[in-house]
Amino acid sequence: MKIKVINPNTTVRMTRKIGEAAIAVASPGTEIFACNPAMGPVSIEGHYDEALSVIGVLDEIRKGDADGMDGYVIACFGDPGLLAAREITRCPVIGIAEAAMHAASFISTGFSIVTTLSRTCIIAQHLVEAYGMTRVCRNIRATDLPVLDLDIEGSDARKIITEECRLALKEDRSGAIVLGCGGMADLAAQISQDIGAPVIDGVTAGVKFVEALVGLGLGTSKAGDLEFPIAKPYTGMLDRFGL
């Protein structure tokens, strides 16, 4: 099985970290191909960044289908371009916010999301509502850490995130924590041990969900709104995306 894990930002160090986390949980026989687009923002911290990242994500999906991938994980907590990605492939495509929230709902009656900047909380809230998780999401908590701070050696990022997770357990009465950034993929196990509660990273959860769907012989439905896009020319900078 070949799974492509797409970091929608263009920061190679983060892609490497995401790929290592994915490889660590992959089953024997599963190959992980971690990548990031050649174009786009270096980090995704708002609606504008997210919108501009989608073209790069879709380009990686198209290339992945040509390379024979069996499934995809979109490794940004905004799940940018998720439905569009599903529209252009028969393979299963999982977003890490979607994966983490569903995993948390399986093992707790309520979870808190611990994310980066406050301005991204509304994006997470929209996804909570879209995924039907309003009943089980107790809170969305920001650490006000810029995404790229997660890659700075010697920073206090892990300590700050861990303390926010502790507060979530106490103040929100949550049973599990969802980490709200792909750049936190390497932190889940240690934080879980430190706070004594499940901590879910969507990258690793996404890989396991793709493996399960492929193992069940299930791919993206091509009936209804996720059938392949209508063939038409695209113009200007998007001319090569025409079908």
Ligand code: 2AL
Given for the second form:
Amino acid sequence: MKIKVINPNTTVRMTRKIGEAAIAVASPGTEIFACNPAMGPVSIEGHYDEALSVIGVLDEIRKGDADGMDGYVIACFGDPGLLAAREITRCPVIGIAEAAMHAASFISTGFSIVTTLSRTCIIAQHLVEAYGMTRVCRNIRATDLPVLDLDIEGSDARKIITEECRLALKEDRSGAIVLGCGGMADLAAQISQDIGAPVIDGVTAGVKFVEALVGLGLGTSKAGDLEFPIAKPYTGMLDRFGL
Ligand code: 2AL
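Please move on to the form predicted together with the named molecule, as the form predicted on its own is already shown.
Okay, now the whole complex, with that chain kicking things off.
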């Protein structure tokens, strides 16, 4: 089985980290292809970044289908372009926010999301609502760490995130933590051990959900609103995106 894990930002170092986390949980026989678009923002920290990242994500889905992929993980916590991606492929496509929230809902009655900048909390809040998770998401907590600071050698990022997770257990009375950034994919196991509660990273959860869906013979439904987009010309800079 071939799973393409798409980091929607263009920072190759983060793509490598996301790929390593995905490979660590992949079953024997699953090949992981981690990539990032050639165009787009170096990190996604707001609505504008997110909107402009979607074109690159869709381009990677299109190329992935041509390369014979069996499924996709969109590895940014805003799940940018998720439904559009599902429209253009028959393969399953999973976003890391939806993967992590669903996993958390299976193992706790309430979880907290610990994310990067405060301004991204509203993006997570919209997803909580869209995914029907308002009953189980007890809080969304920002650390005010910029996304690319997660990669700085010797930074306090892990310590800051761990402390926020600890506070979440105590103050939100949550049973599990969802990490709110693809760049946190390498932190889940250590933080879980440090705080004594499940900590879920959506990259790894997403890979396992794609494996499960493909194993069940399930792909994106082409009945109804996720059928292929209506063929029409696209113009200007997007002329090659017309179907
Ligand atoms: C993210 C993420 O997962 N990747 C990125 O560039 N920005 N999300 C976030 N909340 O910071």
